[in-house]
Amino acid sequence: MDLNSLNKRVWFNSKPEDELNWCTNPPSVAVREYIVSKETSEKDQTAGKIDQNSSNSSPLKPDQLSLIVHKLMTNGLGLATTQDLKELKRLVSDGQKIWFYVVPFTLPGELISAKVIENSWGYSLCDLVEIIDNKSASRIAPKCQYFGKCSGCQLQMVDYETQLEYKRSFVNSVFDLENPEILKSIKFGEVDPVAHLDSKSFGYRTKLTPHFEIFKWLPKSQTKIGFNYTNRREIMDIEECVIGTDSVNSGLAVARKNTMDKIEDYKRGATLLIRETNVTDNGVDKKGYVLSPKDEVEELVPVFVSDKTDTCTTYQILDYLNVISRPDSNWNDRIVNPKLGDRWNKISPPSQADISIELCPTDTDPICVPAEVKLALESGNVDIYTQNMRFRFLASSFFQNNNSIIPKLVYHVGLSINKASLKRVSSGRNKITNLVDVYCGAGLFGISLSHGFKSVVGIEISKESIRNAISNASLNNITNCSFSQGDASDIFAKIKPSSSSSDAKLDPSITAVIIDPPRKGSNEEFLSQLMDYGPAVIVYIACGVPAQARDINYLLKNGNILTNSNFSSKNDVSMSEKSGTPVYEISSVTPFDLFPQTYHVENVVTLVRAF
């Protein structure tokens, strides 16, 4: 029995009472508890309460642990105890419980020496003090120099590659935690590599909001400014941000000078706002930054375009081309009539002998060269270059902080919809021509999407979203898309064939549907809308990974999505094609590293109707 069952095991079978007394008295003595005791104890003493020679009258000393580092959590910290691997699961299976501890900036495997801050429900958080021993081969020295201290990084002390793997299995437990179901259910067994650009690991963020607080025993001349110690509700003082931009780096500058000159008129702290903007100069693009929250931003978004081929083909021509994988540098380069048999990372084509022509027989053979690019690449009339989308909002909306990627996650997201569309093409449905942007926001996918559909509708709740997108589809001379404000009670109302209020009726079964909420995901009166309209496909974008594996374990439980546990039987798949309630296949699960030297992952999850 592996640890995980073990655990299961003793915590879950134990009485409400016994897990009470375990988890509100730990073994270790904190911080916080020692400040505590610190301040009573002198109290106390002040008072006379306490005789100054006894030893009762010393506060408690925090302690300090030689911890084994088991795993890395998803949140980016070290999950350790006092014992290693082999007396845990002697301990497990005789039903005894583990105290766990939390450290910061460790990884599996490693012997640390960490101090306890803060004792919580059945573990303690630390700080690191030291590598003992075992320090782990993926470690490497953090680029930063408030890394090991400031919270806003998590991993910098790991090499990329190392973090990618560790994002992959993040997205893998959190799912399993959901439900083990949901990975059993994606169509080839797995969730894919970790899409992420390797030249951008550092200052791609296009975003900073630093701090400060004001204190009465503080002279305001003494001031931080910056982010939050690991651990600490304390500002830590930060001058560059290695992860961001060298724009906003030289905004962060600027606002630190600002906001020290006018010290002395604020009487509370503020969050300052520093944000990437393009700046046209005699029509050439720069970047530039905005310090203020009523300032304009414009976001500029290269997507994939060509004038000689359709949008489905040229789907298929980069997909053949494998360009989610490709150099980041070549990112832009103009693609002019590919030979048959390159690959993105070959600079010249091999020899006709070399080649091997093959038709697709299946969508889940990789190197086959499907036959509609089969034709576009020997007529030699293939030319795709990218054309950039310009979205324009204020600097306090949201739109994503890293926009290095965003063209990368733009087209995953329409590859991912034109393979379902020529699947069901291949079996006689119609193909996908719809698209409905939900939580568009700015109007991010389907601007930079509409392209390759007869018709876009972007619906928010947000007044605001829907005038800078309706005003970004201008900006750009895109026709066919509409935007429209959405009753957060009846989300689809605006689109159903069959309601009365429609604007624009979208027949669900050639319309595909984005979903993109915030952290803390959907729920499940507007899941139940959508299930209720039931589109060709569904592709849900999540920051919040825990809320989206929530989300699709909330169609599974209702019959949404295909198991071989709720369809093992043809009555199963018949009884649903009669019931009208729709059926998805997990067609891919995608992870993307929107924030690298982060735990965060962005997360990519393609449903495609089954029946």
Ligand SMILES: C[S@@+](CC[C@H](N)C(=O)[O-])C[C@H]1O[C@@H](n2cnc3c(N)ncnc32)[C@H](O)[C@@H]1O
Given for the second form:
Amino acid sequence: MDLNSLNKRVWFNSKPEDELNWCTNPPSVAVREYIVSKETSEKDQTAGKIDQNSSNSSPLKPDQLSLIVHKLMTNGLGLATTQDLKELKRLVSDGQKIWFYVVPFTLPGELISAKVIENSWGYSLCDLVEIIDNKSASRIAPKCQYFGKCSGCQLQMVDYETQLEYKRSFVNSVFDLENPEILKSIKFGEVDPVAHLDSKSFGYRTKLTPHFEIFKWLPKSQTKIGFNYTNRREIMDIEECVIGTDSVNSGLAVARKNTMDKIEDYKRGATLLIRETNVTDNGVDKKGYVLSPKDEVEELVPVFVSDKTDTCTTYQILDYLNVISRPDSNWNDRIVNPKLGDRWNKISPPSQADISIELCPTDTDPICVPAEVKLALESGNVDIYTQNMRFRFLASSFFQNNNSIIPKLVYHVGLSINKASLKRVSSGRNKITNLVDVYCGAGLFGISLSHGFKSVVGIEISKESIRNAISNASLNNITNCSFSQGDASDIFAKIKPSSSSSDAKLDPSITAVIIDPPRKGSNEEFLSQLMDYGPAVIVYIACGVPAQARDINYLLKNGNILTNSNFSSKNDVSMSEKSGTPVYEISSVTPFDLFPQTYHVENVVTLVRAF
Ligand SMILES: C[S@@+](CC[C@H](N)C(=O)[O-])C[C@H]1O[C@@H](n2cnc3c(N)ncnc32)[C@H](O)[C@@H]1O
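Alternate state requested, the form predicted together with the ligand (shown: the form predicted alone):
Every component of the complex follows; first up is the chain already shown.
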């Protein structure tokens, strides 16, 4: 059964192509909301009409529905119907129309009651009312008093081991949805288990951005400062965030008090930015908080809204229908893969053979003690010590928000490049000596890994971040790093690579490229420039896995990824060698749990040039 025929079964016949496009290019929240609000009345009518002609469930807005949850989607929401799986399969094979329900805080197999909040194409978004029966064995009591209402965390009700299994299956599903060939191209045939730090599954987040809004009808003294409610554009008053570190929580208390003290001055609202800085004083660790100049901005910036754009519920429903409609499908495997395997063991110090990249693979941040760091608090800067290095950046600019796992992530990136380099050397080719860190921010990856390379070039669009990167290299006495400010494609357009180039820094055969773009991913222009360049290794780090899968698929479709089908014969290989088109092997796909208790996952894909 193909996706086109399934389109006729679910109730978004009007514009199925638009829906599918969203999956690869999700529209902005504003566009999506516009389309949804424009279509809502029509959809409700259509839904009612279809309901009369169908043996199936009602998509109208009843107060309470009994539902069975079938799977946890990659956005952390449960996918449910009124039927059990057996009945659902029967209806699907009879060609009946199915209406789905999307319910947060629910787990596969659970019988729940839910209330419809709004209807969308093919499904209704619901609030969970209660778990009626078949409570999941992995369900635990959440740690946070706000969990279940606050939109910040989606998975606190799941034990941590199962969260990791889910995240691995999320990465699998996202690649599978984009193009099943991607998974087949992975060298070991599977996504690695999720790398994590068990001890830091709470109290890890070093940045909080609560916000508030002033309403004419509400006395200012009753203003709520916090995060949005789940499923609502309304702010929930939050006094503490259990995924935040102790220091950002103490910052939250101060920021809330300061704001309420001057609340009469605000006309609309603001976002507060609270970031942890590692400040040490006379060897005693004294973590502090920073309120950026932004806390004065009289503008509401909703914090969690963008989360909704990076997955496509409708597409996942289509995929689910596709899977359960196959008589031989082992659908259960796609919900959670219980076989974690042990390919990701605890990081051990590098062996002698790995030493050409020097790293400090510790799980905790080593603390250095420069007294002048205290000034950072006054200037709106943040200082982070990690891997025996010091990074300073403007509080409002990008830096990873989970310090505890940074060493493990950076170490993995360095080790992936080093392994590829050693392999090249063992087959008589040159060692990788150059690193290009694209989307480098304040220089975290390039500077941390600089000891393993002759030269490092960082590329970054933000002027502020590039200034930070340059001064971070000198703060750490690193002399082999240079940085270029500008759009990645504009800078790559100027590179004229050739292994005989007089500028050895640009020789692609001895160069590794790290790309770590924003959530929306990279773009075709940059990816094709990267392929024209053809470096020895590419490490693609992503917080937006759907966009990463789209970008990898772009390379796959253009013949740049080694698959069984496209390079099975010797002829193909020699053709590729003749044409000079670089062909890469996906040597590993390793998710990192930078965001425990939420559905987010950071994913690292390593591409090693095969020809
Ligand atoms: C996810 S952050 C990664 C930063 C850095 N690698 C780190 O881990 O700290 C993405 C970075 O890409 C930068 N960026 C966004 N669009 C860009 C573009 N078109 N060209 C170059 N850099 C860009 C952003 O300013 C941001 O610093």
